[in-house]
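Given next, in C-alpha cells, is a single chain: the form predicted alone.
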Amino acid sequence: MSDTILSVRSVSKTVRTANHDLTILHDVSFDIRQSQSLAIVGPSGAGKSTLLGLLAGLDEPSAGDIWLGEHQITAMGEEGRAKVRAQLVGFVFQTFQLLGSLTALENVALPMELAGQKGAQDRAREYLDKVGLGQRVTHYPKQLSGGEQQRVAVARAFACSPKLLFADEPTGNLDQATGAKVSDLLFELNEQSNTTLILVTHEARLADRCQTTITIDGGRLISQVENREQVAVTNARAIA
C-alpha cells in the first residue's frame, strides 16, 4: 500500500545462550499505515519489547526485513539506522530516560539541537506548554514527579515531529490516575501531530484506544485485530 509507513516481513530474532539458541521472535509479518495507532500486547516474556526494538532499528533481526517508510533498515548498519531514527522516529520509554543534569527545557530541546534544528528552545517551550509544564521549564528531573517527568518525555518525543512514535509501557511506572492523564496526553498529541503511534502495553484500556492490536505470544504473532470503533472515529475525523 502507498500509505504504508512500516512493513515487517518474516522477522525472527534468535540469541545464543550458554546451552542453546533461544528464539525470541519467529516469522512475524504485518504492515502499518501512516497515522495509524497500533498496540502490541501479550504476556510477559512474549517478545513485545524485542519486537519494538527491532521495528525502531535499535536492534537487528536474525532473519527477515523491516522497512520504515522507504528505508529498508535491515539492510543498513548502525550508522544508517541511526540516521533514519533521527529523521523519522520518536520514543517514550517506561523509565522516562531524562538527563538529570539538564532542565525540562534542555531535555526537550536537546534532540532538536543535536539535529541542528533552529529554534529548538522555542519549540521545546511550546511543547512543554502543551503538556501543562510551561511553569516548570527550569526544573530538573529530580524536582519533578514521575508523571511530570513522563510528560517531559512526551513533549520531547513530539517536539521533534516524528513520523513514527514508539512507546514502551509509557504508563508502566505511574499510578493509575497519573497514567490515565499521561495516556490521554499521548493520544491527544498523537492526533494533533498525525503521527503513527506504536506502543507496547499490558493495559487493556490503553490498547483499546488504538486502531489495531496485535498479540504476541511465545514469539509469534497470534492475532491482529482492528478496533472498529477507533477506526470509525479516525475515518470520521479524516472526512471532516
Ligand SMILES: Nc1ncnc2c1ncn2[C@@H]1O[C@H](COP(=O)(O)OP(=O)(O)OP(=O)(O)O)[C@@H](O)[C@H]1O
Given for the second form:
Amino acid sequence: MSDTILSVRSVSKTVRTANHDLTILHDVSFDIRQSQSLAIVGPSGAGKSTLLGLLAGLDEPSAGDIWLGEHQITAMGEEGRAKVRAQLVGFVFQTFQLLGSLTALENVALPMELAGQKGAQDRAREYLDKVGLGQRVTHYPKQLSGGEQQRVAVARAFACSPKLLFADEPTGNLDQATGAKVSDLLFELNEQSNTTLILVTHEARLADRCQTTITIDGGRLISQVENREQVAVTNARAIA
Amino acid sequence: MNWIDFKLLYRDWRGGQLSLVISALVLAVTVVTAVSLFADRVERGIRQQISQFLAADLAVRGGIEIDQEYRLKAESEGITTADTASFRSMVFAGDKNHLAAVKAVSFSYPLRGKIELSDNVRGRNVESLSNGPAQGEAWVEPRLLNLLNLEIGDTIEVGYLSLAITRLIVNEPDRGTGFGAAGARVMISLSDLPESKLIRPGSRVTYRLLMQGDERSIENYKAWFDNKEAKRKAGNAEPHYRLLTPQDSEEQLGETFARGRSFLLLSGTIGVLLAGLAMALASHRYAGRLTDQVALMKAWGQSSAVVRRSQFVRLLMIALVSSLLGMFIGWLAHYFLLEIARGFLNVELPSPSWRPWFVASVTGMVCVLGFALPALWHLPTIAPLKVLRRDLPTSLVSQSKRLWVGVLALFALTAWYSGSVVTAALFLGALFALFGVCALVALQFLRLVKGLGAWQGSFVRLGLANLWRRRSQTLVQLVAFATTLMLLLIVTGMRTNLISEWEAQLPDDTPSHFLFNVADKEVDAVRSLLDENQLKTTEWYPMVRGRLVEINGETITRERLARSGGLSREVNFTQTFYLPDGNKITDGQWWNKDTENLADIETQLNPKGVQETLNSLMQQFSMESDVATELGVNLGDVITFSVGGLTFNARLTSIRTVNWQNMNPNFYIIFHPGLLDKYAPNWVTAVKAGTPIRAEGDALSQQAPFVAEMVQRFPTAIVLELTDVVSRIREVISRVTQGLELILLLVLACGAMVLFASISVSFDERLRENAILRTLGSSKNVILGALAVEYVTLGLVSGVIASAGAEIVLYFVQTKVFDLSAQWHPSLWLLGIFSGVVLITVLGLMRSREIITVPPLESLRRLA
Ligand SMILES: Nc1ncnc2c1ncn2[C@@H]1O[C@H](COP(=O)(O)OP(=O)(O)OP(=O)(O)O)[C@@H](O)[C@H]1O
Ligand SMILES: [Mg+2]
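The structure above corresponds to the form predicted alone; please provide the structure of the form predicted in complex with this ligand.
Expanding to the full complex; the earlier chain stays at the top.
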C-alpha cells in the first residue's frame, strides 16, 4: 500500500558477546501504515526494545531492511539515519528521559530549539497546556510526579509533530490510573495529529487500544493481530 | 555558532553542574594573572628606571678619578658631561652621626632624568630639577633628618665642611634599584669635595663621568673607548674604567627578572595543577550529567559533528568567561602583592604590558583543553541507542589517557612559564615525587586509622570505613591538601622562625661590626683605639681585590666564572699564615712552619737559588671547597691571578671549608704570606663590640661609641654594622615570603577546589547511601557524626603530613643552609594540624550539607 510508513523486511539482529554470537531477533517482517498504532508485546528479554531501536533508526540490524517512509534507513550510515530521525521520529520512554536541569517548558522546547525551529517556547507552552500542565511550565522534573513527568515527555514528543512516535513502555513506571491518563493522551494526540504510534508494552489494556499488536518471543515474530474494533473505528473516521 | 549552545550552557550553569569547573578555572587563571601581572609590572618598572639609571646616555666608571683624555674625547665629540663621585662617609650633627652614602655631583648633573626634591618631610611640593646642589648646600634623604634629629635648614658636618640642608631628595635618577645602600643619601656639590678632605689615598670612591649627546657622537665615543680597551687588553694591562650603557644594565637585570618571574610562576603552577585536577574531576561529573542530554540530542537526529561543535562552543565560552573573571580577580590580587613588595621596591610602576593577559588567557585555554575536554571528549560518540538501553557503555577516554593529556598540558604550561623544558621537567618531577610520597604516607595513615575504627562506636566506625572504602578519593584530597599546606607551612616557618633562630644561635662573641679599608699605616692606630675601648677583634687580614685570569694557562671564561656562586669578576684576596678560625682543610695541606724550615734548609743547601726557591714555596694558595668544585679546579692546578694590573701564578695546595656563620672575615682565596705584600693591601677585621646583633624590627640601631671616633679619625675606613645588614636581610626575607604566602593561599584555595570536586565525584553515591541508611532508621546525627569523623580524620592526617614535611624541609634548611643545630617547631605543628582539621572539616561539611539536609525520600527520587 502506498501509505505504508514503516516497512520491515527479514530483520535479524545478532550481537557478539564474549564467547559466542547471540541472535536477539530472527527474521522479523511486518508493515504499518501512516497514522496507525502498533503495539509490540512479548515476555521480558524477548527483544522488543531491540526491535524498537532498529525501527527508530537508533541501531543497525545485522540483516534485513527497514524503510521509514521513503527512506531505506538500513542503507544509511548513522549520520543519514540521524537526518531521518530529525525529520520523522519522536520518542517517549519508560524512564521519561527529562533533563533535570531544565524546566518542563525548556524540556519540551529543547528538540525544537535544537532543530532551529522558531517559536519553540510558544509551541511548547501550547502542548503543555494540551497535556494539562499549563500551570507547571516553570517547574523542574524533580518537582513533578511520575505521571506529570511522563506527560511532559509526551508533550515533548508531540510538539515536534513527528510522523512516527516510538514509545518504550511509556506507562511502565506509572500506576494504573496515571498510566491510563498517559495512554489516553497518547492516543488522543495520535488521532489529532495523524502521528503513527509504535509502542512497546507489557500491558494488555494498552496493547488492546492499538490497531495492530505484534508479539515477539525469543526474538521471533510469532503473531500479528489486527484489532477489529480499532480498525473499524479508524475506517469509520476515514469515511466520515 | 548557534544561539542554542549558549542557552544550553546557561542551563547547565543554572543547574549548578558547571560551578565547580568554572571556579577551578577561575582560580587557576587568578593565580597566574596575579603572579604574572606583578612580575611584569615590577620588571617593567625597574627596566624603565634603568634607562634613567645612568642619568645619562653613557658613563665611564672607575675606582680612580677619570683620566683627562676621556673628558677631552667627549668634548671633541660635542658631548655634554657631568661628574659624580660616590662613597660612604660618616656625617655628623651635634653628638649624632650616621654612615651616609655621599654623592658629590657637578652642577650639570643629572644629564638624563630629574632629581625630585621636596621642602618637607612628608614629601609634598615635589619639584623636579636637572641640576645638582650649589656649593655649601646638602640635599639629603628624609630619613637622615629622623636619624640625626634634624630639620631643614640645619647644618650637618661632612668631613671638614659644614653644609646647610636645603632640600630633601624624594627620588634621584641613578639611585640604583632594589635593595639600596645601607646609608642615607647625602648629595653635595662636587666643588665642595676637595675642601671636605673626605677623599684620601686609598678611599673607596666610585667616579663617574656622565655623558649626553646625539646618537652618532655617543656611538663614536663607544667605538673609541672599545678600541682603547682592546689595545689595553692586548698589552695585558688592567682596565681602570668601564663603560656603562643603559643596555648593559638592562641585560643583566633582564636575566635576573626572567628568573624571578619564572620562579613565581612555578609556584603558581602548583595552583594550576590542583585547579586542573579539580577541573578534571568536576568535568568528569559534568560529563556524566551531560550523557542523557547528548543521547537525547542524538536520538532527535543531531549529528556527532553538531554535538562536537556544540561542545567546543560551550567549552570556549566557559574558558572565555572564566578567564575574564580570573583575570579580573587576579588583577585585584596583584595589588596585594605590590603592596607587600613596595617596601623594598622603590620604583614607579608602569601599567602592565599585554603579556600577563596573554599568559592568563593561554593558561585558561590550556586548562580547558587539557583538563576539561578529555573528560568530555567521548560525549559526541555516545550512541543514540542509549536512550533505550541506558546500560549501554560509554566509551570514556581511558583514565590513563586523560592523565597523560593533563600532565602534558601542565608540562607545556610549566615549560612556557619557565622558558625551559628542563626546569619544567625537574619541577614537575619533584612535585609528582612529593605527591607520591605524600600519597604513600597517607595510605599508611589510612590503614592505621581503619584499624582504629574497628573498636569504636557506630558513627566513628562508619566514618572511618567510608574513608577507607573511597580511599582513592581520600588520597587525592589528602595529597592536594597536605602538599599545599606543607608549602605554606614551610614558607611561614622560614619567615617566622628561621632568622630569629639563626640569631639566637649566634655565639655571644659574634662580631658586631666590620672594619674595612683600613690603610696599612692606620692599622696600629686603629688597634690602639679599639684597645682603649676595650674591644676585641678577630684577626686582622690584609685584603686586595683581584681577578682569576687563567687556570693551567687556559683563560677563564665568563661562563665558567659564572658557574661559581661565590666568585664574581673581582674577588677579595688575603694572605695569612694561620688557618683562620672556622676553616677546615678538606684536601691538601695548609702551609705551616715546615715551609719556612724547608726554605731555610734549601737556602743552606743551595745559596744561589734562594730567591727562586722562596718564590716557588710562596707561590701557593688555598681555596674554599664549594668554589673549587664549581670552578672545577683541583689540587696542584696553577691559577694566574691579576691584581692591580699585575699578574702572578700560584698553585692550589689546599682546599678548605669555611664556616660562614661565624661572621668573621672569610675568604674564598687565601694566599701564602708574602705573596700579596707588594700590592698595598687594605686591612679588614671584625670587631666584637658586644652590641647584640639581635636588633628587633627595622629601626636603625644605636651606634656603638667607638664608631664615631673611628670615622672621625680614619675617615677612609669603612665601618659596617651587622645589625643593619641583618635587619635588611630580615626585611627582604619577610617580604619575599609574605608574597609567596599570598600566592600559596591562592594555591590552597585550589586545594579546596580539589576537596570539593572529589566530594562531588562521590556525591550521588553518598546521597543514596545516606538515604538508605536513614530509611533503615539511622538518625541524622549518626550520619552527621560519620561525616564529621571522616573530615576531621582527613584534616588531621593532612595536617600531620604537612607539618612533618615542613619540619623535614626546615630541618634541612637549618642544618645545611644555615648551619644551625636542628630545632623542633611545635607552633608549626599546631598551626598545620589545626588549620588542616578546621579547613577540611568546615569545607567538607559545607559541601556535604545536602547529604544530611535533603530528606531521604527526595534523595532517592532525585537519583532515580
Ligand atoms: N548489545 C547487547 N549485547 C548483549 N545482549 C544484548 C544486547 N542487546 C540486547 N541484548 C539481549 O537481548 C535480549 C533482548 O533484549 P531487549 O532489551 O530487546 O528485551 P526486551 O524485550 O525489551 O525486554 P524487557 O521487556 O525486559 O525490556 C536480552 O536478553 C538482552 O540481554
Ligand atoms: Mg525493553
